[in-house]
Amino acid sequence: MRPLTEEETRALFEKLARYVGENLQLLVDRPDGAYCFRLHRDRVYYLSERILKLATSIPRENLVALGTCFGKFTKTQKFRLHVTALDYLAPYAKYKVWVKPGAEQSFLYGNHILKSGLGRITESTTQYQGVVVYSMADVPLGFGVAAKSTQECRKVDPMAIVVFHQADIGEYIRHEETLT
């Protein structure tokens, strides 16, 4: 595991800032200790510095994973966020979308959210803003990108896409062999 380079850190923080905004600082400086991001085999892990110090005794080739995988860097050095980061992003999310019970299953199968399945949306959400998707019972289901702003959502027809799917908790089952 190695620290992220300046370009990797910028790409990671830009992606995370789309979802949590200025709450990004709360991920690193937590009341229960300092946390950091480390890169291991193109995957970015989020872990406490205390665990990081303990892991220095493990050789790199024997290390499979450490901490929580937040995502990975593609071959073109773009950062792709994984659903495993949802538990850490959801409490700090700036923009949220709630889906109706009938649309939950469709979203969990990897489909976009239509206007007909939209329950609520955070006020002042802009177009192409990162949003965390919740059920009506406030259970985080995944995250996506707003296809329409809050104002546009009020006027569009029921079959229009309002949130583009990025990741959901159904991926644990659909892609369990590749998630680490």
Contents of the next structure:
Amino acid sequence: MRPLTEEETRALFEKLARYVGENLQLLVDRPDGAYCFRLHRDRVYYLSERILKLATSIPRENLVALGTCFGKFTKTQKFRLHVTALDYLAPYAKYKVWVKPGAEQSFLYGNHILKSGLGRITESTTQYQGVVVYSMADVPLGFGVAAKSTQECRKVDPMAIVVFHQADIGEYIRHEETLT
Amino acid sequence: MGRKLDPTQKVKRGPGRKARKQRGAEQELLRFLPPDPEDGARKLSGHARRRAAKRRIKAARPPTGKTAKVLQESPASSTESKSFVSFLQLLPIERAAQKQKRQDLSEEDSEEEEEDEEEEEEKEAPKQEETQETDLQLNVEADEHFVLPSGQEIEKEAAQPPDLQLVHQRIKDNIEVLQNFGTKREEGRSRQEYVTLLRQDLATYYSYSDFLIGKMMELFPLSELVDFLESNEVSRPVTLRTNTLKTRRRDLAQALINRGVNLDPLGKWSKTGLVVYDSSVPIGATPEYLAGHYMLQGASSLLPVMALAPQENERILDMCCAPGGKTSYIAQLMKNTGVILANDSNAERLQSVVGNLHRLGVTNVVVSRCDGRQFPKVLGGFDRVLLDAPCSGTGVIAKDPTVKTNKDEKDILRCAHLQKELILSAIDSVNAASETGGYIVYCTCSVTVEENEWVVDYALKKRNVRLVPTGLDFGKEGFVRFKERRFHPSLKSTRRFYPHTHNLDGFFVAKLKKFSNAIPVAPQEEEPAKEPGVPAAKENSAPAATATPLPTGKKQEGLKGAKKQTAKQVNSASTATKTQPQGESREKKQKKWALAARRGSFQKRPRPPKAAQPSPRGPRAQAGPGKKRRVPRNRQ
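Switching from the form predicted on its own: structure of the form predicted in complex with the partner chain?
What follows is the whole complex; the chain from before opens it.
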């Protein structure tokens, strides 16, 4: 377990900023105590100082996880967000997509969102913007990337993809062993 | 929409699913009944009709005991109302179990339905001796006296595959005889013979190993034994716990009802639990589950966390955490404040812990993979510790039926040994000076005494802890005395839960409070420390060490003949020990002690009689047993 290096921090923040924009500031400076990012076995964990203090006394090889896992660094030093970060992305997300109840299941199985399943979308979403996906009951389901801007979405045919799938909460069952 | 959540305000809508009547039952019944003079005078309910039928049968018969008959009428109705009231007082989950039991019975044996139901009611009010008597007489008339099968019959049966119906009937009859041994016994047959047969029959009928059936027979009285074994055949209802970090129970229930799930609140004792009766969708894969709004969790595993009662901003250790149900419940009660260290020794099982904790939005947990026994070394000074110790799983046979056959004495004692090590390290990692805490909760999903009371009793002796009430207002009290063992009287405040009484998994919960961080030093551990320092002590102890094993060895030699006979019985923990009178002769005790000393460390070791010890010389004399044990082992 160690603090992130300069490049790692940049890669992480760039990725997070795609979803939460300037709200990223709120994640780092929290009113309820100091929070920090730590790297452990290529995974990035977000945790409070108090947990950090306790975790430092556990031998590295025995430490499995701490706080919340945000994602991992690939072998090529790119950062990949995991669905476990959803709890922190969802409240701060700038751009959101709501899916219809019928298309919910399809998204939870790892499929892209088609125009026919699109319930609502934030105005002024640009193409390739990171979005958080919600069900119509406002339950966060995952996140992805907008394949079309809001304007284009209105015109395309029902079977066209509007949001590329990146992560969804179905992964808690499908990929339990690789989550952390 | 679905059904209302509040069971007390439930509106009745026509005959339910379970109100189905057996076809043709009316006609069948009429054949048995003498003609009713005032037929059709008034419409009776099902129960009332049955009672009336019984009354008529009795009236048709010549009166046997006048007084008994007079007594019968009024208590019968009072029992009825009593049982009804107690039915209302039950928890929903228990009511469901009772309903199911009744249903099973009716399916199994429609002819005996009447009697069974009557019997069930009477079980709740054991006062009804008279009515039961007549009932039993009816039975006896139907099938003649129960006779123990002869040796030839047993041999014949052993050659064939067992006839389960016959065995079942025999179990029933046998228990009846055993409960009323004075009057029902066959002349010249000992209780022992009946018990042995019952044990064999139970083992074949429920396919348990002989050892485990023996254990269960020691634990439960005969009246409960069959109930317990029977309830191990049906699975417990699916229960789930609301994750109050993300949602409220009312909202969750509504959302699940909309998905076609039929559910109810778990009971008065839990504010977050829900029971699922049936569901049209897989309950472990709904979007609500994936979003972390609930956790699938046995109702019994809520209890230890409730007993632990974690407070906000505390440091808590969960020693054996997988799969994370209890850990997340602790986090939920602490509202994600403070720190929890979730530990487990199995890396594979930890994957599901991490997954579950993230899904449920728990952020105050550190997950580690250490051996629990190393604990105060890794990290200590916790406010509370939850120890859900690994166990033989004799309380969750419904979940894992392999336990029936693949556990033997060794497995249980191995578990008990590990549990003793774990409970000591759990106690050591607690900070007794903590302002809010200093508590340890010990729980297992096993019903055997070796893994529960014995372990807690051991901890009470070894550390500065005392038992405190668990804060659970139901469940049975732990054993204070079991067979020849006597435990600390405060073990009354531990709690046991059984599948047949509470419709929960078999479970044991004990809550300990640590009142001092000092570890009391046992006298036998003191001695080896003294030895190098004080030569005088060494001289004194040496002859004692050589003197004590000698008589033991002699006894063993002299015993050999007797041992060959008894060894089998003792090792398989047969019922022979059970029926032994309390006041054993001194000689027997000595033999037992010698046996135990030889058998090794795990076995129960009865205290040696005073006369067998070398003359007590001050406090060091108490170290005798410890020495005795150590020396022969070294020789091997």
